[in-house]
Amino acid sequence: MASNVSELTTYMAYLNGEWKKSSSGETIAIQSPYLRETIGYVQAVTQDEVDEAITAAHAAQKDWAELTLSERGAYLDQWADELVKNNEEIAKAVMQEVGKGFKDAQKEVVRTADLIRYTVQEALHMHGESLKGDGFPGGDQKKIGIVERAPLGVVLAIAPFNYPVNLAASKIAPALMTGNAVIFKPATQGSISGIKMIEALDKTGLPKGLLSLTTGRGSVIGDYLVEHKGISMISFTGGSATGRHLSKQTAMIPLVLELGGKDPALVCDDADMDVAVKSIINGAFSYSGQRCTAIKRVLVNEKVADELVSRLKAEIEKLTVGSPETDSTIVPLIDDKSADFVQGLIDDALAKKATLVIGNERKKNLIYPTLLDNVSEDMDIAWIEPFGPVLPVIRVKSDEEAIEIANKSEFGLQASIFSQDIDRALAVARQVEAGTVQINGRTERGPDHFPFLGVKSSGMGVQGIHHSLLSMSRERVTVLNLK
């Protein structure tokens, strides 16, 4: 395959170890978020391919679980190495499909080799353990349990589109590191990334059959795929909508599901400003907001509103909009209708008389960054999640009020507490309703041996690396009756 997207090559689908044309005949154009034009082809793949798919990986797991933990690390730490290899190629991929900024592409790709390695030795020290009978009352000494870790069988990886390379490898490496198979969907807009991540996998001469890439319309495949009676486990990253559906779709299978946020600020009147300003402009605004774990929301104490607000104004007139050729900060999001959706909410805001600090300029869909003061509850942006670079303000009397308005949200990832008394920190970190709470730092994901986690609408199951060996193998208990 060519190695230059711009080159308008048509991708193939990865199916049972073979690079192929669907039989569907039908490629789906993958248009660049700012080049505005299509960028390549990716296959359209049918039901009976997805069938074909799930049949061969069953077949091939039950011999790839037969491999020491050992032997199936040696695969991922050569994908890892591979990935390295051709950093600069795929990182190039991920800038032009999803408009991602190219060093930080490239910091993706290099996070993700680091996170694929790291994987295989925390499964290397992962020991299973043995119970004594009499250990409960009444219990005979002569049994003794013998508790392993088994595979499900068929692990469904599913990955969005802003984190394609590393929020794949987060699913895939730890599926198959516990003996599983998986079916790849990448999100449509980061299926070329997708494709140019396993083109690394297959270097390695993992088994056929063993994964298969299935790219192709939510449409056709996405709920079949879902509902396949040959899935043992999903693991999912994306909206929240979707995630609810998703889980009305599955029965009786192991789901992990991260969601949606928003994730809130809270600035208490004791804040250092320099950390606040530092890390809700970071959390807020890098990749133009296209992040789950973005700060969407700040809630502050309105003794030092003015100042945050001023200099959060001050900050945001230094980002740099444009290109993610250029490294710019604030992107063009990732389509139109998202454009359209970002708009939406800020002229909801604007119209129920929140005050434009800074922003509400668009060019297509570049949408300039945008700061909203004085927002209140009655406006969509209070609880609607953006995902695009507008942050609303909404100043509070107490930490009581903010903790109050923090978890009136149907969402649940993270929360930043910004406060110089520890203790303050902590008990205002304790009564918010989220998976992770930073305090004095940025809401985001890792490091990635960290529980990752949302609560309510923001996800079901723990990932990070230790919980995601988990959460993709079961229990097998064995018992010694002895004589």
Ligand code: G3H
Second form
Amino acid sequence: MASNVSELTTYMAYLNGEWKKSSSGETIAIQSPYLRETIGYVQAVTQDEVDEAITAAHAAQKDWAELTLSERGAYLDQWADELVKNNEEIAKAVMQEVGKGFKDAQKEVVRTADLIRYTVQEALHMHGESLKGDGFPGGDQKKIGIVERAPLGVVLAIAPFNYPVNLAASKIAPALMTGNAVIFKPATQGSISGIKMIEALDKTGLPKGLLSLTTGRGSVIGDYLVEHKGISMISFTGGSATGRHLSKQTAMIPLVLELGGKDPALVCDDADMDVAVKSIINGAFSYSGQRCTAIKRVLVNEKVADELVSRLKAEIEKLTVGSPETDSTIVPLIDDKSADFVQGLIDDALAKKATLVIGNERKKNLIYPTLLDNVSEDMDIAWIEPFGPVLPVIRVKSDEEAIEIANKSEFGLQASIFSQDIDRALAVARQVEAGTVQINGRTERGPDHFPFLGVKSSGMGVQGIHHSLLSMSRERVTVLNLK
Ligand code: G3H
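Other form of same protein, the form predicted in complex with glyceraldehyde-3-phosphate, not the form predicted on its own:
Complete assembly follows, chain above in first position.
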């Protein structure tokens, strides 16, 4: 697909139901990671505009919460339809802005529509409960508790660059469905994709002010949004350092954080090598490893390490490297700084005598897929999340040693275990500190109705459609005291 950046668009912010220029008079240039040029400009929203958006959100939320679930769901279903209708245009924005392969970007849009529709259905089928007072010793039979769910108010949804559409909608849809208003802050690189998806939402005739999209500089509106007294709940996906900062900035409001990972693949000596190789390659290298759930280290039993490494090498040789426009697996990283960071990790490992199996080539921000063997615990790559296409292999003597190294990490998002003995795999899985452990499969968030969570530095709270609906609403208890 040919890119067309000859006419650059200046995109508006979506504030109080209007597409507007910011009163700051400033815009932010959005750089394409692979075209290496500006592809458009977004508004640098001011703190005053944030205030106005939050005031409007509170006003709109009251009427919105009064609508029936089906009425709210009808807007969201229409949003899903609009996303599918406009999927080529939105996918093109994702591709150009964050360098994701076009087909994967289209899959992201379609997955998002499915997620929205499922969110509507899930909310329609969630019921409260009623409790009888005499269920507790000495309790009164005439006391009946009715437990319903109520919205929290205004949800701040902060999305990352790597899934600018899907990880925005996975916050916006449950927030709206549970009767909240939303302030949506996309990642700067991800803003155009965010604007496109909100254009689709705007077409549904969503009430004015119910959702505002605040593009802007983190230094101006980042902390301001997070600390704002008008924000009732924050759902954030991004790096662990930002997540930790954010959790210190907020006080007494619910937070859901989906952060970084250093997901290990534990390969036992009885693993089905075909399955392990395929899952590790796909898990580590798709979208150049720019996924929080990417496989970011391999802990392999030394008895099968030579075979695994040589088969991984053979598969890496087949990976396509180049442009997202031709759906290459390995694409330029989001920016030069990220590529420098990944290169620094490779350099450190090689200086400390890791074995370079393949890779360590670079063209600007394009890092070729790199496999490092004989990685030891003194190397940064053993512990630090690269968010790039470099995979360290650590050889271990036993399952116990693999578990120990897996758990030494500050992260605990997911892990994969490869073994043909289900009892053994399950025993290992239960000892690994991670939100989710995949047996004989790659680490990944979906399907989107599964609970998704990280432990330790990988997050706080639980996502996944059902849990997001719960975290964006609260119990409302009414007690009938009958005569
Ligand atoms: O980057 C973080 C995402 O939640 C990963 O999602 O496993 O579907 O790629 P994914």
